[in-house]
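A single chain comes next, written as structure tokens; it is the form predicted alone.
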Amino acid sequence: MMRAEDVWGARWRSCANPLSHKFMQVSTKKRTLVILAADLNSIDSLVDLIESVGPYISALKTHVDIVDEFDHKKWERVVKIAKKHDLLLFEDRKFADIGKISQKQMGGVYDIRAWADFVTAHRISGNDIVDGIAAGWADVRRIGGIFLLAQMSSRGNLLTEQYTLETIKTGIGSPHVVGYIGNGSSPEEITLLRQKAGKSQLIWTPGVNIETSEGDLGQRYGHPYDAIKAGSDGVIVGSGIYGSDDPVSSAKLYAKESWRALVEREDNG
């Protein structure tokens, strides 16, 4: 059996966060760098999807606030099925408020702090947002990791190069930030982000699809193999899997392409 430290090489040695290592270990065990963007509004459909494609993904990205008739007991089904398939839970909340409010938002109706391993956040409100989110996890004696949005794949977004640099500066200076969200539709932008961020943190990228044509509402897509080769460590895939005629076959294909790119990548030594 391959060891994660051998496959990931320099990234394994440079990333000190235990959650980063957990992701690398799960990815190596399953041979997939796919994070499933399960943007579904029914808990039943979510559970069914995870059960079918769970063996071919390494993490589950949720938008808990789009779930119809949310109920904690029903949501526990999602948490349990994710654990069954050894998936890290990644709530794409995109926090953007001041630290104190973000701490409160980690609780609230959805109690994200109780079940999420990772969350996303914007840097726009200042550095304190990171400590606020971490305090939310500390309130329930858990530790989680934050992905700061350094780039976006949507057309016309306002994340400038200077904003990206400030975001990286915040992330590198915090033990709570495990990495950054990059632009999966542009290998060139991913490469630049990796050069600026160094090897000590993860980069995960939405905006990838085997079919690289432009999607709805300004979404652009790049190929998962190209994203990983350029420096991404995980590809976030939604409709390319759950919107396909055969989600299991699609998940297997994304897993194969993402793993092939990691093995062939030159910066892992």
Contents of the next structure:
Amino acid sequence: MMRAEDVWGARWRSCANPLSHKFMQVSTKKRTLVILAADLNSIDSLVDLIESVGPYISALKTHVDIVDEFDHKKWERVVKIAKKHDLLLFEDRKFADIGKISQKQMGGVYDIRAWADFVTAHRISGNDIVDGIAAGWADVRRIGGIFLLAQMSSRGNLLTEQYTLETIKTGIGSPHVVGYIGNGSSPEEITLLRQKAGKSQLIWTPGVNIETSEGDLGQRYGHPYDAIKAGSDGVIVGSGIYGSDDPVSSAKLYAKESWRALVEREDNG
Ligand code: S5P
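Starting from the form predicted alone, produce the coordinates for the form predicted together with 6-sulfanyluridine-5'-phosphate.
First the chain shown before, then all remaining chains and molecules of the complex.
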């Protein structure tokens, strides 16, 4: 049995947030660095998908606002099945408003603060968004982690290198920021992000697909092996898994490629 501290090396030792360690432990136990982007709009199909690919993924990313007929009782089924598979819940809300509104948006209809372990946020409105989101969790006496979007995978996005650096400045050393979203379609961009971010936070990368380099409506893709090799710690995969004819085999393949890259990665930095 491999130990997370051995496989993850510097990342294990440098990350301060316990949620990062939990992710590294789960990913080591299951030998997968795949975060499933479960972008389906019915709760039944979401639950079925998680149940089938659960053993091959290390976290669950949701867009709660694309679910038809949301209600808390039904959503509880998604939360339960995620917990059953030891998955941290990551709501990709992409908060972007001023701090105090982000705090309120953690509540509201979906009450994200009550069930999400991680959320995404843009840095665009200022540093205070981080404290706003953390205050949202504090309102219900929970603690969570934020992934700041430092890069994006979509064509024509406005996140310049300078913006990436400013985003890292906001996140570095923050007890609330567990890591960054990087551009999984570009190993060069991931390498740069890793160099600038250092070893003490996670980088998770969407824009990952083994079969194609281009997706719908401007999405761009790279290979999971290359993303992890370049310094990403988790590949966010949606349609590559749920859109495949055989989601279980696909999930296994993404798991295998991501894990192989981690094990081969030098210094794990
Ligand atoms: O830059 C980004 C950031 C994110 S979080 N590009 C992205 O594609 N994402 C998310 O990753 C997006 O919201 C979607 O849920 C997932 C990619 O899905 P796929 O089907 O293209 O793998």
